[in-house]
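The data below hold one chain only, encoded as structure tokens and taken in the form predicted on its own.
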Amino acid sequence: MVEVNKFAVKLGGEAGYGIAEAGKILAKVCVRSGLYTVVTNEYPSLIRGGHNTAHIRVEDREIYSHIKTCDILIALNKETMDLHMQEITPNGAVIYDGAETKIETGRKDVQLCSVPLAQLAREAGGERIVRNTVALGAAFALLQGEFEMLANVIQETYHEKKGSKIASINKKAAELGYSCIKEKYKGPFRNQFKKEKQKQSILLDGNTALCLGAVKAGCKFHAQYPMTPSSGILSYMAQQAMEYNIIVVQPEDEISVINMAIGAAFAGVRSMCATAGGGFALMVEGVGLAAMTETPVVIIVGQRGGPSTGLPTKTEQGDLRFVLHVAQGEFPRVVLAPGDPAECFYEIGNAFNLAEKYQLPVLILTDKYVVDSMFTVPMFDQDKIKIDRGYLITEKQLENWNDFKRYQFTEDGISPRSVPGQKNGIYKAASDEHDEYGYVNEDPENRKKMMQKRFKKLELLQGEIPEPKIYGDKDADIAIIVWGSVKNQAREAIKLLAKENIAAKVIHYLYISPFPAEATRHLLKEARINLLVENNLTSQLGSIIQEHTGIFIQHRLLKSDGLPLSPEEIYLKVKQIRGAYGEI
């Protein structure tokens, strides 16, 4: 049976041979043709060598995550076939270079498409690296796509990055691969591509979405030392620096990063920094400084496998407890974990507002899956990002202000904030405990009042934090509890369950501090079966839920091997739990 506009393609080969670039090109073609796509990349922490893959999943209806299978496997080396042959769906295909690699699949249902990738790359005037584009043309021919659609994206991509000569070589290479399939393989392939009406959607990763949101929110200073998976933020912000009048700095280490970001915020601009878990470990004392001086700063922490250097290019959700308790002493903070590029875009705008309104650090937890994968999302509504700078006072307000107290005791704990250079707004900003003017003060009564003042903000802040969001059947008695990016695979899992008439819902935690305890109690008591799903070993969200509500969630699916959870794993876990309850 022919399936139109529902397919997955996986490319594999050595690092350095354009695996990710080829995947991105195919995804762009599909999005511009009115389809939905999710692109995930896996690669080792090597500049060249090692096994790389790009998985491009495409459908004509909204999709949220990758899946474990592929319909076409593009193998640029034998290792790819050895590792991924069993992922090919029945009656799928493998594209490979038969002149270089002899294979036996052991599967009669897989169509073998031998294409002389290296030879055609040379005929196009390119080096061996161009094999990826030859294979891309071959795959598009197998899917019955119109070559011009692919050629246009190849031309645009390579002309912009490497000039007209490289663009022409790659376009020719794709054409040769396309023609080879058309000539040698006449029969119709099971999966076919068909252009549909273009939708108002874009294809992008979480890092880019964070940057776009930060620019729209008025960020004027960004400091960062590059560290996977957040390095793309530094690159993108540097590219936009001149156009949007943003100061972008790469200091010598993460200690300087956090201190520069705090200094910029102290000076009155919207400031942020980004890092990964290892770099954030160096920022710990700085986070405490921001808290004590009540300086608003946004900090992005990209999670990857730890501890220490750990798994630099793999995904994990192991830093939640870390950011919730980072720095010595007690102080309020906001912690949120966007699950997709749309949330990255909108929530970083909220992060800046919350940081300035409540004068505290806001920490955004991402992970390699959400910031490195590419998703099709609706065009962003930029009007949804509003700027609220809180109690930032103007020079006019200060004209008759004769006794300015930067850390004034107020009913809600939020004090007036001035910036350097404002007449009548001068104050001390000490890292020690201080009085209302900022002068060091160790008096027990003052300390008690200052601690209470800082934590008073939480009462008002709690009212602004959204409750966990529900996806799927809100009345379902099976609840899958997730935070951050795992919501994507969970949403796909409930679609798989729905095909078997099993109703389930996803409870997604976007904001984790302050924690929505009351809403959580209500949601968990509503469901008959609660399944907690996390990309870590110790169920960090589960322990937080138990801490705040007293509820222990018995059923858990935890994964900490560096790979993202899949919809199929969640689906099978739900089925297993239902089986234990005697349900089929």
Contents of the next structure:
Amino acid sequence: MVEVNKFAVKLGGEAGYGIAEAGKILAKVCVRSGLYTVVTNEYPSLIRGGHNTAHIRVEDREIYSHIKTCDILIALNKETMDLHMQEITPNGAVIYDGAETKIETGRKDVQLCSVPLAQLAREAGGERIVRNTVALGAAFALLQGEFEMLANVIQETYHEKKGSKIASINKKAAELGYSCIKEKYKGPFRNQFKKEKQKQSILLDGNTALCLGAVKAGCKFHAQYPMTPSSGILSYMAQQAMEYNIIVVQPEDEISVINMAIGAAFAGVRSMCATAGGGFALMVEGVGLAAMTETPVVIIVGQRGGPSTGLPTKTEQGDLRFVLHVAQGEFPRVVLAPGDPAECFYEIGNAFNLAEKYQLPVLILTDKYVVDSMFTVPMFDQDKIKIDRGYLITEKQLENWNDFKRYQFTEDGISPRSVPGQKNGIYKAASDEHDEYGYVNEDPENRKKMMQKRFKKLELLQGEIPEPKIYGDKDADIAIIVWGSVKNQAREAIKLLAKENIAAKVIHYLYISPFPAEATRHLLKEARINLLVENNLTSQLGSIIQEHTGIFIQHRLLKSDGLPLSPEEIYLKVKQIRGAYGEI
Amino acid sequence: MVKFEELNTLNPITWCGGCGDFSMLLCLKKAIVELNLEKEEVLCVSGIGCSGKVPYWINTYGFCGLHGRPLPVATAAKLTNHKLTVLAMGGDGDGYAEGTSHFIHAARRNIDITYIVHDNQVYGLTKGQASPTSDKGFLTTSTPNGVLEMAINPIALALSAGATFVARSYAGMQQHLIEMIKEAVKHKGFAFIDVLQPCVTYNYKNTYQWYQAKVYDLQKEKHNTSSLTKAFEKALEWDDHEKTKIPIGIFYQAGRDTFEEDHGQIKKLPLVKQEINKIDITPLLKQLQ
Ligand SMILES: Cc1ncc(C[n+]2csc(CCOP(=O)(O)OP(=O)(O)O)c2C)c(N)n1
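Output the structure of the form predicted together with its partner chain; the preceding block shows the form predicted on its own.
First the chain shown before, then all remaining chains and molecules of the complex.
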């Protein structure tokens, strides 16, 4: 049975052999052909050597995550075959270099496509590093794609990055790989690529989406010290700095980063910073400073395996509690965890508005899976990002302002904000508890009122926080409860369940602080089976739900082995729970 | 142009009587008046310590941040609005212990701000522990057997880090201090002043009398401020200060592009004045198709 425009390709090999690059090229070809892709990468924390993979999943309808299997495995070394042969679907294929690697596998149902990758790379005028492109050409031939389409993207990619010579070597390499398959493997391969009409869609990772949203939202200052998985933000923002007039600084450490972000926001611009757990640990005191001085900052925290240096390049959801409780003392904060590029883009726009409207730190919690994987999504509508700077006052408003109080006690707890340089708006921003002018004040009555003032903002804020979003059949009696990027795999899992007429829905938490307790109470009553799925060991969302609603969710699928959850795992877990209830 | 009285605030001062900080506050105000600045165009950023309280008692914009962290805040504020006159200030614990790395990197960036350290060679606010500039052997509550470490040399540190204006002053010589602050503010680039500031409560050793007898003015000696080598020579005298004298004045001054100047983004308009409502990211989105 032929399957058109539904396939997955996995590339594997040593770090430094262009695995991710090749994956990106294939994905781009697919997107240009009107298809949807998800590209996921797994790699260790080193520059050369070690085992790297890229998984490119393609369909002609929207897809959200990777899957465990692939139809074509491109093995640039033996290790790839040893590790991933079992992931190939029946009647799938493996592309490898028979001159270098002997196949030792019991799998008779897999088409073995030996292509002299190293030799063809040399013939194309390239080094061993070009084997990835030869293999890409071979895979594209198996899929019966038109060579021109691949050639165009290769040309564009390498020309831009490496110049015309490297581009033509790579094109030649792809062509040789392509012809080799055409000559040697005649029979039609089960999975086929067919160009469709190009759609208005884009291919990007979560970090890029965050940056795009930030640029559009008028972020003018970005500070960051590199740390996986957030480093992409620093380079992307730096590349746009001149064109979009943004100051991007790479300071001496994350303590400086957060204090700079606060300094810029205090001085009047929209400002953000980004890091991962380790760097965020250094920022802890600064987050409290933003809260105490009521300075609006947006802080992106990319999760990876912890504790400590942990698993630098692997995904995890272990930092939710850390972010929710970060810094000494009690203060309100917004915590959100976008799960896909669209959420990254639109919600960072909202994050800047919330930060300025409520004059507090907004923490965006991402994870390696969402920021490092590439997804095909409908073209963003940039006009949806609106700018609301809250109670930021102008020089004109201050002209006749008598007795300006930056931390004035108000109905809603939100006070007028002036910026240095404005006449009549002089005040002190203090990390100490202070009075309405910002002067240190330890009087118990004042303290009480200031604490209340800061927390009062939550009342208004709570009403603005979106409720958890439901995907799938609202009335389904199985609910899969997730936060952050796990929504992608959960959405795929309900597709798998639907094939067996099992109705399930996904309840996705995007905003976690302030916590939508009311909505949660209702939502959790609706389904018969609630299943929590988290990429951590201790079910941090589960404990937060329990804390706020008293509801203990018994069924859990938790994973903290450094790998993302897969749709198949979630599907199996649901089946298992149903089985325990006596359902098949 | 601000008048002296306009720089006062109503907030009561809490320093110990006789503290060198009084004199430093006074000199800062006088310098601002003599420089003909507008009060709303001055931003004072401090850390935490007795010295960190200066912004409360001078009527300009103020940011009293975290212990050791005034420089990053001041740096970013200056980048955001380079029309402001930005002064960062703090103690020797603040700047030479907790915030050492920021000190080095601010100097290296040559951001156009003035950094004034209230160097009393002891921790004031936390009640008298040793500081990085405490003399070796100095007895404090945290060093009952005397400080074991050699004292940091702030001037040499600033010079090696690339500061383009490096000076020392003494809180007991107000006219000198006013001049130093004025020169530092006028200087284009990172201007650093280490101010010897007697702590009358916790430093029994480095007193007014002690400093008075030790300091001598470099400018009266016709010190060549454009020579880095000469500056280092003079800076190193600090390491022997127990036995010899302490130079005050400008050690070194040089011209170098500032961090703001190297940011083309703010050539036309300060960052804070830039319009953010009509940003179009279409070209960036197109690249992703
Ligand atoms: C992160 C942190 N650590 C410690 C402290 C406690 N602390 C406050 S001020 C200070 C040192 C004060 O000495 P110095 O910076 O020399 O300033 P001075 O009071 O002498 O002016 C310390 C350790 C703090 N506020 N924050």
